[in-house]
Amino acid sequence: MLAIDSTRKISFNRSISNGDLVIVYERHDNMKAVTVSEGSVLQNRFGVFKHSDWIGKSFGSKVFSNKGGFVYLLAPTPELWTLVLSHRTQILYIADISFVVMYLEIVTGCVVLESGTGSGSLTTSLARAVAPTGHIYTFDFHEQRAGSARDDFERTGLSSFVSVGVRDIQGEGFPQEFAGLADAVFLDLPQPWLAIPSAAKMLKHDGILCSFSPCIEQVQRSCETVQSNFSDIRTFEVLLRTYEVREEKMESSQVNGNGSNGSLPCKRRQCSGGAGVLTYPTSSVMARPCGEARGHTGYLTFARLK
């Protein structure tokens, strides 16, 4: 999991530790956050896993349940935490966590505002890029919400990154502490156009502002309010297409004769002519589209602070 050492390093210990938070692998749609705890054990389909068979073992490890089943134990990545973290409000998934974070030029050392915190998704994400020397201030109006995220935070290691708090930013904007000193800021908000001129003031000379929103009418009225102090408006609606690979067993036949293609045949089948028909196992690697592709999650809207 996420470590953080004396000199504020991230890391991966390699190693399973009693307490460490993993996810169990079962396939790539079927993934769960398991905390380890010697003495304790998992229960799936594929049987039972004993957690003490976990300790010592290497993340990515293969571990077989009573029955002979068996699952895959990962590191909790921000990209695999976005799969399994408790859904406390509507997520951002990775295309546009990608998107955001490359398009805000967010690296090592930045100080990054957010709201609203949410299921915090998106900042687990924000608090990878910005490590070691950097920080995520993240708001969200609803206490409870806030403290679930600022657990999860506990949880994957990153509060040494992250700072919750609970503020209404619409209402209040950001606390004036921040003024001048953020590179970027974040927005998911109902009414983002109610927080521009408070981000406007947080940022700093060059700095960039980001507004995630689902509906075009939002967007547009956001880009209203930033045209007085933001130059470089622009937005993008991210759209992802995941494609399944497996390989498929096919059979191709040909008519026995005096030649021969090498290959061992698996059936012979007699034609009304008397002639023999071999059929020889292929295989063929297939891509398909997933059935259940994710189509519109939102609207990103970039601005660069004049």
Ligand SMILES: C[S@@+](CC[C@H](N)C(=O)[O-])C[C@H]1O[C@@H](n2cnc3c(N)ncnc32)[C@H](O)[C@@H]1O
Contents of the next structure:
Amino acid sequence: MLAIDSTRKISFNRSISNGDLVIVYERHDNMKAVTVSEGSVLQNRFGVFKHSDWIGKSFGSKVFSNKGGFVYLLAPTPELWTLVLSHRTQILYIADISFVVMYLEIVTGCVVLESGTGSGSLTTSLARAVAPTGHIYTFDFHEQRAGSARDDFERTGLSSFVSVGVRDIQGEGFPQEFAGLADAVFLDLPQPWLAIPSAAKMLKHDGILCSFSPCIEQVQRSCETVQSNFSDIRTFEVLLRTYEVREEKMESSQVNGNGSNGSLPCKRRQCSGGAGVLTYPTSSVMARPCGEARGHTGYLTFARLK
Amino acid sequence: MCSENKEASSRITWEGCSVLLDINDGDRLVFARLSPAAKLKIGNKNCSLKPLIGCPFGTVFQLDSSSDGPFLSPLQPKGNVNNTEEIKDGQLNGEVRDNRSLIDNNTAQSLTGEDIEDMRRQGAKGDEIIEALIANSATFEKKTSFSQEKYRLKKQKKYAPKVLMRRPVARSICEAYFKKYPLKIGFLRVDTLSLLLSMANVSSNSDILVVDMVGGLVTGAVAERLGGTGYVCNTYLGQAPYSMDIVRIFNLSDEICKRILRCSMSDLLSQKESQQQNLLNDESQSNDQMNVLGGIEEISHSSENAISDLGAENTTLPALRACKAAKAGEKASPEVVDSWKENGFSSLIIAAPDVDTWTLVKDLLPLLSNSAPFAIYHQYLQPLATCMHNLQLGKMAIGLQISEPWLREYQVLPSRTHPCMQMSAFGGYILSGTKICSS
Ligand SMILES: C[S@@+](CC[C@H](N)C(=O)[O-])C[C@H]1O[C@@H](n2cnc3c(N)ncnc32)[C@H](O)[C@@H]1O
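Got the form predicted on its own; could you also share the form predicted together with the ligand?
What follows is the whole complex; the chain from before opens it.
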């Protein structure tokens, strides 16, 4: 997913090879991660797609099925990955993820601790931000989940920037070996306040903690716990509203005062209801918010170690 | 900028380092470059920034006075924890006082301005003056603990101003401008900026094409993420590059600065550079460069100009004093430009309030490699809607989406948690998508 080796970055000339991870795009709300394997096929409602047809094509290509249906093959990014990963838990989405990375001031070279790993949605973006010289240490107490996350990071090519540990962070805290080394700590745990004292030990001076919680009662308790060692405590909610864009035809009218209407822009004008009012169709591109949206994800509480 | 490598991520300041000074909890936000000669005016007092050199970011300084005049000294972290405890107790114990018997007139305080100046001359610390003001206030005892706290804070701001020293990074720089001088950054809010960086997949070793008419904020934020790998290509229409003042506020290492290059759109759009054309361009270009550098030098003569106060009367931001030469934003060499043309850019970010979105995108999109994501910011919806529609018609991109970020802050206090009374109602719009192969 990341161009660790600058010769492997996506370019006009880089084509899909056997073993590459591609994002198969049907529609913006229908995508799938596929690892290209010479003898395999992808089957969906558009027909059968042979992987062998994909090899040698450029990322971003349109490819066809036996029935003439088509999909696009995209290079994976953390944003696309968040949309296609298998949900083993609730996950964070782009608005929260982007804000967390920016607000935790995570850049190349940072060391970041995270718990729980969950489905690794956030971890993927954290890894992008710290690469190539930083590292993410992420912990989940659910052994199988940690294992699946590890497999995913292998698949997305991030494993050299991410280590997944199995550990009860609420019970035991983060491993002592990281004390004073973390630039940032991120918590997405049911009782984050239990892990906050440990998080404080892990952070460098002026390092930042973020805790994500869906419920305000959790936020309340976290904020109380955070008081003693942290300053600059702030809680946010971030959402995205998306828009639909359409070209719509509409009737326009124009009052025709003196009866001469030679300069109207549309030929199909017609008289309606006498009285010199003309109507004619025009079209314009218009946008409106989509009717459905995510109304709540969680609260993000940030605090800076004193 | 123009500092040694370690410094970009350093948590301790050094001479020549750029800092964000937050005076009295955001009342004033000042970008400054630390030097033994740099001075900052707080209230009517001029104090040296020298004591800030070598201190950790996050340190709070208090203005004290001595026989040598006012000076800034680091404050040991303490105190405010207890204050919140007190407020909490007031709440929990059921506040009995209210403000029914308070009469506001100017007789409540028996200390005069002269008394206070006397105290100062005798070397009283700000805190001592505040205690004296409280002791001499006829009404303080009658106030609720909440308004007592407010009173204390008001007096503290006046008599014992606090200066918090922050790291100038994308987050703090964007927030500071958004709060004090949003026009300069095209009203780009921090959550919107964060989305632009994600949606354009800014990651190490990428070559990111940027149209930045928001003072260099986007360019700096991208360079910060690239961390000295890949390139930011800051492109512009016409002859004159857009201002990149804000880039100088980041503490970008030399290595990172070198990765910020400029290239005019016409150079990017021309066929691969022929030798001759190059020579011509080089000449006109280097003149531009000279002018830019000249501007910086000029400003740097007075140390006063190492400081820029956001939102103060003077609305033009004086460039921070460059310590050596300005390295960020050199003209891209023909070799680099050719490699971009050959491989394509990894992604595109546009924040150009004054240029028609669709015309820009139509020209720039072909410069992106296939499957490259892009993110376009605008304060208005319509230019993005039109652009999205045209991209759809031209089958140039997929995954097209216009999003409007929404950000709400909360006050979280025992029994008093609610959304903040003030919020930014608008953070702009983003059009994002992925370029596909033209068929
Ligand atoms: C909601 S998920 C995290 C999702 C993640 N942020 C993402 O974006 O994919 C929460 C995770 O915390 C883990 N967890 C819960 N309690 C834990 C504990 N005490 N120690 C470590 N992990 C824990 C759960 O197993 C679960 O996988």
